[in-house]
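Consider the single chain below, provided in structure tokens and representing the form predicted on its own.
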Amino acid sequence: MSGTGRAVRAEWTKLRTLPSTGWLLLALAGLTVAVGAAVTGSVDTSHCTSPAGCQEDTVRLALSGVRLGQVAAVVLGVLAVGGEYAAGTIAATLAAVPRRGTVLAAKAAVVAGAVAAAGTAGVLASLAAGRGLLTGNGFTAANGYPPLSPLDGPTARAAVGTVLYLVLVALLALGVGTALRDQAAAITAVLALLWIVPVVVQFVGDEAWRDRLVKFAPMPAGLAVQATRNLDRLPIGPWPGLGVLAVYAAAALLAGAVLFAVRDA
């Protein structure tokens, strides 16, 4: 087995043996499903002039739980590196694998894989729950809303994009955690980065400025990938929006890698 393979195996062993890992992955999937079901179940066609005239994006409703589920991805990404600094075991890790770039790459691969697995489970379960709830709320094929299916093109893109969104958020957290070392500070910084613009946007009166903020903020831009209706009205398209989040994640990982390389353990 190559040095990189051994590093990945070691990081996976460390991550899966942490008591918090299983709970965080369960929380990621569970919160995504539960919150998505609650939001979806609260919306029906009674507020529309006619059921067929509703403009609700039912796929986006079903996947809305990712906004809360991502908190677990953030915590997991930070703990993957911050836990070692807190426990003082990072020196042992670097003694076993001196190449720090390899260590960080292995951590990124393991975190991405774990979050992708939990995210996929959460997304598929959210679509299944939404399929049943929406039909009972008037969103039927007769009213122009075919049942949710991951085999439908736009729905599949939203589903895959949502899983990628969770992975990128976790990698963003890993990069920030590597740069800051302190777990509480890193978690706070990432959650603030994700949530501050959606809060600020509510108080911005100018529509042009609201669109600018949404285009370049990681969470609003990244979650554009969930949209399946009225795409021409979005401030930023689904894949370009996810690309904005990818830039944030790459920048965080690059900053973390540089600081990881130049600082003492």
The other form holds:
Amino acid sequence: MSGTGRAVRAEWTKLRTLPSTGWLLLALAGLTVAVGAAVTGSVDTSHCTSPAGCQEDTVRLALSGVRLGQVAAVVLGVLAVGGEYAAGTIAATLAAVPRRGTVLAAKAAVVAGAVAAAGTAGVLASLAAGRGLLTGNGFTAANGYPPLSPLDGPTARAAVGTVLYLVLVALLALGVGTALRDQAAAITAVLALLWIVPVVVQFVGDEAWRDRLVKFAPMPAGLAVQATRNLDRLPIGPWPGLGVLAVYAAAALLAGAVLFAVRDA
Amino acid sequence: MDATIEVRGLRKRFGPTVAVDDLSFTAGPGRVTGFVGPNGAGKSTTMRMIMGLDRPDAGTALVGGRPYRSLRTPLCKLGAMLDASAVHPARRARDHLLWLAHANGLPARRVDEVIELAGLGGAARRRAGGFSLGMRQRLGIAAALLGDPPALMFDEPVNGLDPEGIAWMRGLLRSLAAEGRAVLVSSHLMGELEGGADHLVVIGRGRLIADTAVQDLLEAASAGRVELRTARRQEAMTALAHAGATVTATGRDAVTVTGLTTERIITLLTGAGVAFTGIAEHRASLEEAYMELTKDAVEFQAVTGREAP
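Could the form predicted together with its partner chain be shown next, to go alongside the form predicted on its own?
The next block holds the full complex; its first chain is the one shown before.
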């Protein structure tokens, strides 16, 4: 096995032997499904003039639980490296794998894999739950809302994109955690980065400015990948939106990698 | 060649503080090298630089002739225990060793071997957070032995251990050296190394003070000092001082003499008709020799005499 392969195996062993990992992955999938179902269940067609006139993006609605589920991805990403600084095991990690770049790459790989698995479970279960709830609330095929199916083109893109969104958020957290080393500070920083624009934008009156902010903020831009209706009216397209988040994640990982390499452990 | 830890011109500064200053020494195969100095002398920093955790400002540190960071399976070249408390409290002891083994391509079988070697046995499946200091030390030892390395390094391994643990640790260090390995072990208490180390590297304020075999150090510290017991102290001191010796009273009936051989002292005293009850060449303890070496280099000297009248 190559050095990188061994490092990935070690990081995987490290990740799976902490009880918190299982709980966080469960929380990621569970919160995504539960919050998605709660939001979906609370919306029906009665507030619209006609059911078809609602123009509700049912896929986005069913997947809205990731807004909360992502918190678990953030914590997992930060803990993967911040937990090592808190416990002091970073010295043992670097004793076993002295190359900093290899350590960070291996951590990124296992965090991404674990979040992708839990995220896939959460997303598929959310779509299944949404399918049942939506038909019950009047979003039927007859009204122009075909039942949710992960095999449908835009729905599949939204589902895959949402899983990637969770992975990128976790990698962003891993990068920030590596740069800051302190768990509490890193979790706070990432959550603030994700939520600041969605909160601030509510107080911005000018629509052009709102669009500009949304376009370059990691969470609103990244979640554009969930949209399946009225794509032309989005401030940023689904894939470019996810690309914005990817740039944030890459920048955070790069900053983390540089600091990790030049700093004393 | 593999079983050496070598440091050449190592230097490290933290802000305005020079932690390690042009330090060179070698820990060779088949012996326990004690790495001694007061707290804050730079021992841990030196060990961290040997392991590539801290980057030196100048100089090199080599393990088996190579920089640590260039090693492909470092756990098989150097086993180290720097901080025994550095284990994740929520992880089981065996799992801690397992991820280390995986990182260097070592089989799980080896994990179970070192668990037995370190005497962890029954505790291996327990979470490390509930371990006593002694158990953590044993886990740290197990991790250091994992790759069966030719060189080993321990930072203050007996700190906080009970006498039984200290004896165990001392025996372990000796047996590792007897197998031909290089063993570098730091301590701020020289007494802890008495009977444990073959060679000593003494540092103070980051600088090398002595690099010597324990035997030579003890001989140098003992050299030429003769202890004399006599009820007629004053007469003895006068007679010996006349013969050119340096004489110090060390007790009501005890005198330390330097500058004369035991034989000559006996002749002089007999000639002068001064009776004595005991005469012996002084044998310095390691602690004594060390105090003599470091008395100028102690960074945090206790402030004494402040309360004295």
